[in-house]
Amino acid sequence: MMEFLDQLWSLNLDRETVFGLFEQGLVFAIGMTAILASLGVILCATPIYSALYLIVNMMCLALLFLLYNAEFLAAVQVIVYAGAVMILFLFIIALLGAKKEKRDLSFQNLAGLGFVGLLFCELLMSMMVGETKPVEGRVTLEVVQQVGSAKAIGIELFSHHIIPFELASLLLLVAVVGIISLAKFSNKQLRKRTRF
């Protein structure tokens, strides 16, 4: 590795250029891993493996957040999504019984593949647009510098967006009740054995 870096520096490249190329290569590698993991989620026939691929995808997203200096989002991604939500998914899959799906070519599968292809084309079109600009809103750079990013997000979330936040929590509650009602197995009464 050191020989490779020495060869790069012998080409009269400064350290910033070398580290910039390394960072771009790292972003590309992590992004390709996230894409392959998302394909594993879609194409895997076993639900447990799909959930594990989804955990890998979320960890790759957290690494991308770290590379773009969004430490708070990376921590939330790991703690909330890759941690709590995915463990809940694994418990639900285990509770409902993970059965391997039979693959057949139907209209629903073709429509799903078409939708994924459409989203991929939209992603390619968004890459053609170029660099994104920061959204101007209530949370300004001065506010973030004064109170810190996590506190600014909390103030914005719980002061101006409290109703959507509570609706999201209600939606999660309904989902939990739905899963419990779906997982409730019928209790068959056992026949009493009688001796003659």
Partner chain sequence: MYSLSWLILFLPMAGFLGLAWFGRYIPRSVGGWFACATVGGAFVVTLLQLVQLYAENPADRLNHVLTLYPWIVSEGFSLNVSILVDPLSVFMLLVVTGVGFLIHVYSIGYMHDDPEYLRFFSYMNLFIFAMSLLVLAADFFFLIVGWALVGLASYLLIGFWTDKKSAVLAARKAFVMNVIGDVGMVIAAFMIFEHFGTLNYVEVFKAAPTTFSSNDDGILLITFLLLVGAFAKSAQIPLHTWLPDAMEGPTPVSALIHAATMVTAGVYLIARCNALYMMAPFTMYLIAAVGLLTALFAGSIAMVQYDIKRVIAYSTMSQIGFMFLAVGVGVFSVAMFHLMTHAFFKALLFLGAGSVIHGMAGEQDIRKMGGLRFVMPVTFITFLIAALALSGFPLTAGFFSKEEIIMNAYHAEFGNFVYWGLAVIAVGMTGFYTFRMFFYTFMGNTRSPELRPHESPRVMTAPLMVLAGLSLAGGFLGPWTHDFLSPVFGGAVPVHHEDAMLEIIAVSAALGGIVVAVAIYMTGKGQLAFVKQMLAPLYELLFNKYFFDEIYDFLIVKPVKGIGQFMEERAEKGGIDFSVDEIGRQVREVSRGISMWQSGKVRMYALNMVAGMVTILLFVIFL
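Nothing here was measured: the structure is a model prediction, and the numbers come from that model. Numbering follows the first chain given and starts at 1. In this text, the rigid core denotes the largest set of C-alpha atoms whose superposition between the two forms falls within 1.5 Å. First, how it differs from the form predicted together with the partner chain.
- A displacement of less than 2 angstroms separates the C-alpha positions of I79 between these two forms, with the rigid core held in common.
- Taking the rigid core as fixed, one finds a CA shift for L113 of 2 Å or more between these two forms.
- Relative to the superposed rigid core, the position of the CA of F28 differs between these two forms by less than 2 Å.
Take the protein just shown as the form predicted alone and give its structure as the form predicted together with the partner chain.
Shown below: the chain alone.
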């Protein structure tokens, strides 16, 4: 063990480089985990496992957010998604009962696979443009670090994006009203129209 460290030292790697390499490895590992978890979401036959894999996926993404200097969003991701939304999912699964789903190679699935494969290739083509050169933006890393991520977002939100923010609040209100009307009132109308 000590020899290995000595060897590393002898390569004349300074602290920064080592931490950089470590961070890159970490990011890569987390990204791969996220991909594997998302595969788990769609491949598990039982919804409960899908939900758990989704939680893993979201946690990984929250970690990635952290590593990309978005502390506030990482917190929101954990609290809103992994916390509230997924709890909701689990509740519903518990309520409706989780049933295994049969897999088959129907036309629908094959065609879906083909189309999504094409889509994936097309999306990967966006990588052909190469690395993005950092530009001198309005809010540099230093500024964010000075005031803190949450505060910086708050300032930005209330200065430049106030209308989308208010619209989002309106959207939530509408969603609340919609849920109440869906959950509260009887659904005779729906039943009448349904063909069994």
